[in-house]
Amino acid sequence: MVGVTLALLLAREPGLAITLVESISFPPLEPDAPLPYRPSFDARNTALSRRTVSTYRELGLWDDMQLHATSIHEIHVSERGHFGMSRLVADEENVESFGQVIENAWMGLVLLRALRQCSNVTVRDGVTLTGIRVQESHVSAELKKGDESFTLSAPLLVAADGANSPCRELLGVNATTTAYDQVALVTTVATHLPHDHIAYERFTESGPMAVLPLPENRRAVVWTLPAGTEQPLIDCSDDEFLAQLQAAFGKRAGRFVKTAKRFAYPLALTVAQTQTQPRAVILGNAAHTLHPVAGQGFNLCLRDCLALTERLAQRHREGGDIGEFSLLRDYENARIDDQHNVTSFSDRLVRGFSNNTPGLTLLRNVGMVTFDLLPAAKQALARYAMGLSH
């Protein structure tokens, strides 16, 4: 999602030629076909901040995206079986919503359709990267598709190829990965009550759980579980899964009555030791992969895309070298504080709420109640969640 979004942002700059290389072969984009799940555009859902939504609106894509997106009017944060609870209400913050929840597969279709309409973007899918050579004036990517080997050269390479980035490895950039020993079990459910555009962040004994509003009164579930405990919940009957989900979450969202297929994804914190090299930028999950607990990972990546696009477009208009290392370093330095703050916040949140020490449990519940009584603190967190302040 990050690589395609960056390409769309850069494509608005006249005279700038972009080639997007992807290892997955994209299927035909039929308008009425079922949503195809594939890596990146998979079964998960993404919470888009107000700033992220505004970016897609500026790109002219939001009307199409909105067809499979639902606005968040309230955010409820609580801990199962304890007294602490906090609420953020959009009306109280003088906004119509905090953001939107969108299905990744639909988002992928909209982005790819838009990309194929850009005359200055070439898409090469089903391609394997075999090598990278950095020269003084350009960088070359050695590629292979089937039996064909070929090379592409450009003044700048952007590596947005995921947490286990082959580009990052070929560029010689190390990354620090800290496993949480957790997985995210994701699915879509229905309840007997309407979702009323409420997003729940519920901390349970097994880990954080998010229940987010979706179109047609469905809800997206992201259930954090200890690694190795997810398979029985994937393999069991729908009724048994719903019963266990209900027991873990409680009745705050109503009675769970229907579930879709379940998927599981391992969770880890991955941070690249540097995000820039001569003629190369490391972006998206290749630069920083976060726990989904705060829903900030993609929104952080989009702010990176905006900052990088601004610098590259300005340099291109000036007729300068968009791959100059000093320009890339300026981008990284400008983004490092926001990245560090969001990464630390997400990491501390999941570690703090995955610890069931009695004293800490009491402390965080008192903290939630206190936070709920402080309008200034709620406003600050709301602006942070919306991507309006860092």
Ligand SMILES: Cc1cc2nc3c(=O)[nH]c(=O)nc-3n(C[C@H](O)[C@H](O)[C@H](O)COP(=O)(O)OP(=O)(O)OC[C@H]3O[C@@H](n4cnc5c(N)ncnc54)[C@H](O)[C@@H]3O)c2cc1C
Given for the second form:
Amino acid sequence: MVGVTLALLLAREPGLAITLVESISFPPLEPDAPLPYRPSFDARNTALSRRTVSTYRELGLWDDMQLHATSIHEIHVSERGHFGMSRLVADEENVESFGQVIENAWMGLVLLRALRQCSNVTVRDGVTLTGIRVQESHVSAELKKGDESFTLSAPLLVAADGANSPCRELLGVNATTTAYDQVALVTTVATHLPHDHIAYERFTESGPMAVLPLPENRRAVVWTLPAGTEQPLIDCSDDEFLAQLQAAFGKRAGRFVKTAKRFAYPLALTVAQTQTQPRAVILGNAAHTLHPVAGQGFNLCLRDCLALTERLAQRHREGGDIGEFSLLRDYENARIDDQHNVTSFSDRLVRGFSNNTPGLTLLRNVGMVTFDLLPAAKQALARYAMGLSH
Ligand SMILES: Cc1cc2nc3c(=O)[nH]c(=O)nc-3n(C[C@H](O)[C@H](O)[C@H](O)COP(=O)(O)OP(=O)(O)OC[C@H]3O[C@@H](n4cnc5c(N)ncnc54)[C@H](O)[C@@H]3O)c2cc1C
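Having seen the form predicted alone, the form predicted in complex with the ligand:
And the full complex, kicking off with our chain again.
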């Protein structure tokens, strides 16, 4: 999602030629046919902040994206079995929504079609990267498609190849990884009550849980569990899973009546030791992979994409070298505070709410009640979650 979004942002700059390399094979898309949407109970979803939505609007993609997205009008934060509760309401913050939840599969199709329509973007899918050579005037990527090997050269390589980034390794950049000893169990459910555009962030004994509104009255569940406890919840019958979910979440959202398959993702905080080198930038999850508890990972990456695009476009317009190290360092320096704030906010949220020491439980519940009574603090957090302030 990050690599494609960056390519689309850069493609607006006339004269820049972009090649997107992806190891999986993309589905074929007819240029003028409707996108093949399959309503799914199994889809993974992403909560997009207002800032992210407005970027896709500027790219002319939001009309298509919103066909299968749902707005968030309220955010309820609470701790299961305790009195603390806080509520953020869009109306009270003078916005019509805090953001939108979209199915990744649909968003991917919209992005992909847009990419195929850009005359200055070449898409090379089904291709694996095998080597990188950095030289003074350019960088070369050695690639393989089936039995065919070939090399691409450019003034700049952007590595947006995920948390286990092969590019990062080939560039010789270390990353620190701190395992949370948790997994995110992800699924889609339905309740007997309408979702009313409410997003729940619920801190349970097993770990934080997000229940987000989706189109057609479905809800996305991201349930953090101690690593090793997820398999029985994946293998059990749907009825058994629904009963366990209800017991963990409580009744705030109504009765859970339907569930899809469950998938588990191991969770770790991964941070690259540097994000820039001569002729290379490390971006997206390859640069920083966060706990999904606050739904901020992709939104943060998108702000990185905007900052990088601005610098590359300006340098290109001036006729300069877009792979020059000082330009790339300037990008990294400009982004480091926001990245650090979001990373440590998500990390502290997980650790603070995964600790059941009685004094701490009381403290955070008092904290939530106090927070609920402080309009200025709520406004600050709401602006932060919407991606409008750092
Ligand atoms: C359960 C869960 C829920 C989340 N929810 C939210 C949310 O609500 N809001 C939010 O903002 N963020 C959320 N996130 C975070 C978000 O998913 C990530 O920030 C985002 O996926 C990062 O995208 P990326 O493109 O950097 O990496 P990836 O999605 O990992 O993409 C990397 C790409 O590189 C390709 N690739 C890998 N190796 C090679 C190679 N050698 N050659 C060529 N291509 C290669 C891969 O095939 C892949 O397509 C969530 C994450 C999880 C786990």
